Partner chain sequence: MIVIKNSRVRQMLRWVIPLLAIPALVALGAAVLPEKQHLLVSLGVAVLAVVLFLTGFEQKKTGARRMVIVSVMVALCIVGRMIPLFKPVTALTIIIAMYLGGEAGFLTGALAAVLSNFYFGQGPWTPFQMLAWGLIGLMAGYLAPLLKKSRALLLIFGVLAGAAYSMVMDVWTVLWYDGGFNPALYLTAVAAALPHTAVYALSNFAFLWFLARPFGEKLERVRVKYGV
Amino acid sequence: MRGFADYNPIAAAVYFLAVTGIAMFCMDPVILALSLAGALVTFALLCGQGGRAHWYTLGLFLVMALINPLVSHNGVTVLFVMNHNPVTLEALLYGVAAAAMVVAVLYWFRCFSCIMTSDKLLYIFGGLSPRLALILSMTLRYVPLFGQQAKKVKQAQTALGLYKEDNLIDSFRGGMRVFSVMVTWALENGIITADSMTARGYGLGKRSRFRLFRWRAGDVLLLTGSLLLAGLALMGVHARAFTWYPAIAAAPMDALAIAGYGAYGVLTLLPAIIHAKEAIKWHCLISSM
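Can you show the structure of this one chain in the form predicted alone?
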């Protein structure tokens, strides 16, 4: 069973670039709703995380949606007046749309981080800039190591009795001690890594590339489909201009706009479609045994 995470990293990166780029630079409410729904479905399939992560994003959504009508008073439809400042319907709906855009993009980036591991990023950037790919992969590797080491240091200091007093000053001092230890650990680990790379002959000659990933027919289809669907979605968005201020207005819905919305909807659900196809295929193989 070949899921979305098993596709070629270049095809997957182009997909995330297409679906996220349209959501980031488009304030059409239909596009934003499709992006948010597709991001939630993809996040549930690829990452399988929930609970507290969803509560954080829900809080961010509510805060952003409520802040905009309080700081922006544009619009012609006044709902009420607070502190001699009008709160308009247009500003409220624009805040909801902006919050949906930010939350959707955050979910897409979470899906990207779940799919794009350090070896995949090294594969993508290795041909363009080997040094940049090496720095990026090492950074992604050291971030979780830094967190794990900081947790070990804090546990060791707690066992030594350095957190006896439960107050803000003691916690601040303990945090500074952990930070000082972690800075020393990071510098020492960086020197060891540099010496190890020098001992292995890094940078002495032309480097060869080991390609762990290969192109298949499904990868080409994913890449081509992502580009075609994104292009059709952009054409549909351009055909139906949507404005928020001073009054909400949009061009009439035509066939091109409907096709653009449908294309972007399919684009956001491509991982779910791939997952469903592979699940049906796996079920058929088991049934035939």
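Remember, predicted model here, so these are calculated numbers, not experimental data. Residue numbers count along the first chain shown, from 1. Take the two forms, superpose them, and find the largest set of C-alpha atoms that agree within 1.5 Å; that set is the rigid core. First, how it differs from the form predicted together with the partner chain.
Superposition on the rigid core between these two forms places the CA atom of residue 155 2 Å or more away from its counterpart. Comparing the forms between these two forms, the C-alpha position of residue 139 differs by 2 angstroms or more, with the core used for superposition. Comparing the forms between these two forms, the C-alpha position of residue 77 differs by less than 2 angstroms, with the core used for superposition.
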Second form
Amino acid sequence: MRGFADYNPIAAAVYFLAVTGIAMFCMDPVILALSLAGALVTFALLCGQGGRAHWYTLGLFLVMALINPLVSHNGVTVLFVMNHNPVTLEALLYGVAAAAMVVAVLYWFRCFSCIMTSDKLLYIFGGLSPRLALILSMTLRYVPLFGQQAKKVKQAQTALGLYKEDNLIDSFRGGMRVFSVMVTWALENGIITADSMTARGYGLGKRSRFRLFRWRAGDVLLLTGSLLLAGLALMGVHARAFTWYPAIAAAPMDALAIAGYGAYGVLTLLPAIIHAKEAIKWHCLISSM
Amino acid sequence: MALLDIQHVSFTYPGQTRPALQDVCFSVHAGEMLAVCGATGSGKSTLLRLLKRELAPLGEKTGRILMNGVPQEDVPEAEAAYQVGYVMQRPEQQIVTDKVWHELAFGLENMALPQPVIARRVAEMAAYFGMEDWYDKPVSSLSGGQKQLLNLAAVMVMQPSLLILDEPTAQLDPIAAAEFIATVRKLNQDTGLTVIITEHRLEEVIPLCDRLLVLEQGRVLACDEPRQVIAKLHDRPELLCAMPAAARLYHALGADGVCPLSVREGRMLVENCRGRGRGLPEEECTPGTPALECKEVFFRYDRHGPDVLQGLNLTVHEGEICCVLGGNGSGKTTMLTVAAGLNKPCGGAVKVFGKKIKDYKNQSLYRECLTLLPQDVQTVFLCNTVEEELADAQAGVDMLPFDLRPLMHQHPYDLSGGEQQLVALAKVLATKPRLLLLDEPTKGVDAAAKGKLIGILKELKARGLTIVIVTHDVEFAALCADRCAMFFRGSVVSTGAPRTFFSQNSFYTTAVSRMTRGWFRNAVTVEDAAALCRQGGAE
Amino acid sequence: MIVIKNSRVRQMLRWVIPLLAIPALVALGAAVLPEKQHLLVSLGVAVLAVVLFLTGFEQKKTGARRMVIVSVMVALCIVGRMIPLFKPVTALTIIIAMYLGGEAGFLTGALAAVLSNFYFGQGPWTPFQMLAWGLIGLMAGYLAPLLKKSRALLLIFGVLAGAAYSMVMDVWTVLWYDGGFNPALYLTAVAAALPHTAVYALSNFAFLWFLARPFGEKLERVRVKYGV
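Moving from the form predicted alone to the form predicted together with the partner chain:
The complete assembly is shown below, putting the previous chain first.
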């Protein structure tokens, strides 16, 4: 069973880049609607329940949709006048579209974060710069370690009576104290880490890279598929030439535009399609056994 | 030809007049397991670091170190790095990367090996060490013992011919330590790997090693088969205190013949003593005013997590030293944090000097009342010198039952484990506590410093402090406690005065208790056993 | 990547790229492309600049201890960001740049941004954050001798850096929302973010006030004792 999360990280990253990039740079209502719907489906598939995060995004959507007509007075269709400033239909709709774009992009990034484990991140960065990848890996190792240590330091310092009173200034000073202890601890003990690196021959010369992922036929397919679909979508958007100001206008829906929208729709649903394909395959395997 | 030949090596640190090592000569043969011991400051770590060229300290070195007959300086860089593996004390700090698989691959990446070779070697190592289950895990999810095994595996994957271990088990609990030492032994037996090891706790190592090298103030005192070396140590109590209990008993009795090393051999020594069935009187704990009371305390970290404390009942009386013993993850440390008011119990009540913890307002609990010294004493240090450190806590040096004056101008992190413990204790005592809670005070502390610590704790008790100690160290508990409590799965299952307590346990007890079982009653320390044996006299 | 051998040219490029090339590119992009594509230009430039710096880092020989110190600093930034009301990234970036040079500062700032966003939410703003924090580090590195000498200057720099960071990020917010730069929107965004900016500048001030000196001493000790 090879879900979307198991694909080669570079292929997955290119996919996200394509799907998010088009949503960000093409202010086309159809694209945005497809993107938002696709992002929500993918989010549910890859990350499961979102919980409170959904409410936060909804709030963000409303605020952003309402701000634009209040500050931007472009557009020709005046709805009403507020404080001597016209509020236009175009600005209102543009606000909704921009808010949809921001929210869709947010969801795409959340999906990205859900499947990008540190191993995958390292794989991608390692291609760019192996040394940077090493620093990244070291940092990721330190973050949970420091988090645990900070808790211990806080308890130790509290038990030493160094938080004094229960008030805000003292707790800020206490925070500074904890941080300061952490700095000494981290730097001094970091020397041990450095010794351990040197002892294992770090810095002798060029390093090689142990890669946990490889390229399979499916990865290449995902990569080329993403790029082709994105290219087709861009051509469609270009043909449609949607504009918001001064008045909402677009070229008529021709075959290219329809093909472009279709391509983008497929692109946003690729993870879901992969998921469905695997589920069917698995089902057939089980029933044939 | 010897794998390693050390010829007249002397070493002086910059700015110091006294050399750290003086005219050290010895050789190590391939496949040998050599233990190095000596008091803190005897030059053990300096010696080991000189053997690993990349980690050699700066300073003035004379003499020659030959590896396979080649002077150390002439060995090619890469070979020097990969042929000698080095594992240090702190398991946390030696790990470089965030995932187990990456840590295993790290050294091989430095060797610039191609992908298939790395994949094969990593797989091989993971299988040998039984790491398949944690291969994908982040290293932060491993236990201390697993981390140290990972450090060992990450070195072994580079296929070194010499493995140097600098106090590798000092930070581990006894079970993890035994597992680590057993793994090293297995490597030595299975592959003929040469091992040089230093340890605080020689109990486990000495019976396994082929030779024992004793350093004293930078000079080689002896380097021979362990029994021979230990038999000659009778006039050196500061070195003897780190040796196995059987050997200490042998010296305490002034016995002759072959020096016993393990509990099994120790039993034979005791068997030859007359006066079987003799015993020491049982001890009773005299109840006093309670200083700390835990009644039916429940605690969990997460709402849906498991109970860490399950109906804990424990009463500690004023003016006593109470040692709480128990395995890893039994909740001992959590108990201390709850007792110190750092974690709020989910149920039950904790009273300190008869007053509920929540009635101590405005952190008054931590002023002249109660204090906790955590396991990791480095969490206490903030400043650049010991002097500033004490000034920060407004601690007076003169009031302390120990002398910190020689350390005043050093950086806290430059001190040895035992010294760090004392400085941290001084800081903690500055709040003038009446109840002192200590978490694993013997971790990373050598035998001599441990002896000193016991004296200090007894002195503090004499001054009227109540002390609760959480520890794995049964020998330590037997020597300093007035009362011991066995902790298991979140609650105390038995308590008693140490003599009674340890005599009733069969496994979780001191080496002497195991050695004298069935012959003497209630003997738990070397002194107990020696006294009983002397009463009977040797046959 | 091409390695530039001549150290003087390399030195010059280090100055020229952040101070001239990036603004020039932005201006060019603004002039040539239609207004609504400013977002594309700025994002492209940010990504390019960050990549350029990071690959530059790859070319240098970096010892294990330096590697460790940089990753320790980045991890401290991330852990610090998790404490409420505690925003140490800018201050820490400045401090490390003062003692270990501008490049280490850039690296710390940029990496702290990208990695901490894995905990706080990744988004298209990440490259901007990387660039903004990175440049603060770079500047602090150039100004290091001055900042080390005068505490007042350091504090002023910290407050300005904090405010500038916040305002640059507001530019980004507007660009993202609107595609082009809309001054009215920008003013709204700046006004809305004002309390946030103030807290930010203030926390930088407090951080540098309390921590710059002890932090410096600690770094200096490690540097002297272990020769980083």
